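Only one chain is shown below, in structure tokens, and it's the form predicted on its own.
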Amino acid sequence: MKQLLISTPVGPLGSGLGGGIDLTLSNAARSQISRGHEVTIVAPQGSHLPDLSVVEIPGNLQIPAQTQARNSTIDLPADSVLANMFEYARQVQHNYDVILHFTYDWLPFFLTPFFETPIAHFVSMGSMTDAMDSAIARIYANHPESIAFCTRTQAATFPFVGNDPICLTGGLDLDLYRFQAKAGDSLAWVGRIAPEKGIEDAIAAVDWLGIPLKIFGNIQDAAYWQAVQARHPKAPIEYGGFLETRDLQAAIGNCRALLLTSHWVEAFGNVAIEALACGVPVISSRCGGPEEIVTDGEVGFLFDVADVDGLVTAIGQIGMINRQACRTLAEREYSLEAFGDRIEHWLQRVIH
């Protein structure tokens, strides 16, 4: 197949602004190339993915959906990079067998009937706004096979989705992640620093326990980040910035556990499977996708959203987890080969 992949319009690939989509799109592309398919990526200007063909499109970035209210109206800035990316796709569509987009936005769903080349929709977040729900529902009603989700938990947030949604989960090039059998003293937290990610719970827990916490990710909400630090001025935290895959796996690989403290429904949880690939147990709030990744008591623990006491208790039990079991799960369920197989079968269904 000749595949055209369209990236998120909220930031350039590699910037961290798109969250887990950067890694998902990159691994999706690599998984398809390894199977002999031709892949071209369309992304905002400034994007860079080593060894992949990227067409950079100029334009103004889109407002992230998670910052909008439930009843927000459709917003399209002047000289929108989203509109520009799909105009480019319209012009070159006949060079491709399928268009796969990772843009959680209304416009691609609206434009689908006007394209001649099939469009596959990878929905990367749960239900966020009424406008998005309506746009997805219109396509789903006629062509449910053209829409894929990350996990069943995420898919269930949309009231119109049936009992058997297409779920792709995720996958990694496991050769990039080194298993580390022994843990150091620190815990880790990885993600966008924004209110819905709940980093205040992780900081409150380590402030109470006195355990060092390494923090990695893009600071999306600087005021929120400053307020959290002000509430815990003596917490043993260290901010390490936004790291690329090779540096991130090296930084978190010897940590005792990865803390996921989300306050919203996570669609999947790439950082969870990255940690598991290094042998690092995952302690996660019951927040969507990670609930399907983390088997409680086997590769980590689950606690109720915003329950700091529950998080503290889970941290105290982390020595019970076998780090080799974490790596084994990543190899069995989340390899690049398994991910590529799921994507390939789905795209064949969309085309036919």
Contents of the next structure:
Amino acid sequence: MKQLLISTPVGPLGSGLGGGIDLTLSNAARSQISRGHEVTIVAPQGSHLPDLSVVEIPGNLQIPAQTQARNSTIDLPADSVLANMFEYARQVQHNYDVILHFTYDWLPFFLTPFFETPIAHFVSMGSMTDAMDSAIARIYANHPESIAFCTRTQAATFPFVGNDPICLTGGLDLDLYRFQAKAGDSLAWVGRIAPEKGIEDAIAAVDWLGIPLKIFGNIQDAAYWQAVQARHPKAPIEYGGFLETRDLQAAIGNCRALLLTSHWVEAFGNVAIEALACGVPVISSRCGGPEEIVTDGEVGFLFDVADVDGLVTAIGQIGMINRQACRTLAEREYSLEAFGDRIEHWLQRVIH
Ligand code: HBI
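Switch over from the form predicted on its own to the form predicted in complex with 7,8-dihydrobiopterin (HBI), please.
Okay, now the whole complex, with that chain kicking things off.
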């Protein structure tokens, strides 16, 4: 197949602004290339991926959907990079068998019937705005097979989705993740530093326990980050910046656990499978996708959203978890081959 992959318009690939999409898109591309398909990636100017070429499109970034209200209007900045990416796709569409986009935006869904080449939609977050719900529902009504989600929990947040949604979950090039059998002292937190990710719960827990916490990710909301640190001036935390996969897996690989503290519905939880791939157990809030990854007591623990006491209790029990079991789960469910299978089968359905 000749596949055109279109990235999120909220930030260039490699900037961390697109959160999990950076990893999902590049692993999706790698999984398809390794099967012999031709893949072209289209992304905002300034995008770069370690070993994949990108068609860079200029234009103004899109407002992140999670900052919008349920009844927000549909907004596009002037000279929108989202619109420019789809204008490019419209011009080249006949060179491809399928266009796969990773945006959580109204425009691609609205434009779908205007394209001759089939468009496959990877929905990367839960239901968030009425405008997006109705844009997705309109396509779902006639071509449900053209829409894929990450997990069943995420799909269930959309009222119009039936009981058998296409779920791709995620996948990693596990050769990039080194299993570390022995744990050091620290805990880890990885993600965009923004209110919906609930880092304050992780910091409150380690402040109480006195266990060091290593933090990695893009500081998306600086005011929020300052406020959280001000509330816990003595918390044993250290911020390690936004790291590429090679450095991130080395940095978290010997942590006692990854703390996943999201307050919103996580569609999946790339950071959770990255931790498991290193043998690091995952302690996650009951925030959707991660509940389908973490079997309580087997590869980590689940606690109620924002329940810091529950998080503290779980951290106390982390010694019970077998680190090899974490790596084994990643190999069984989240390898690049397994992910590539799911994507290839889905795209073949969309084309036919
Ligand atoms: N917001 N408007 C918009 N468009 C996106 O593609 C988008 C977003 N917010 C977050 C996001 N994508 C990704 O970080 C998550 O889907 C992983």
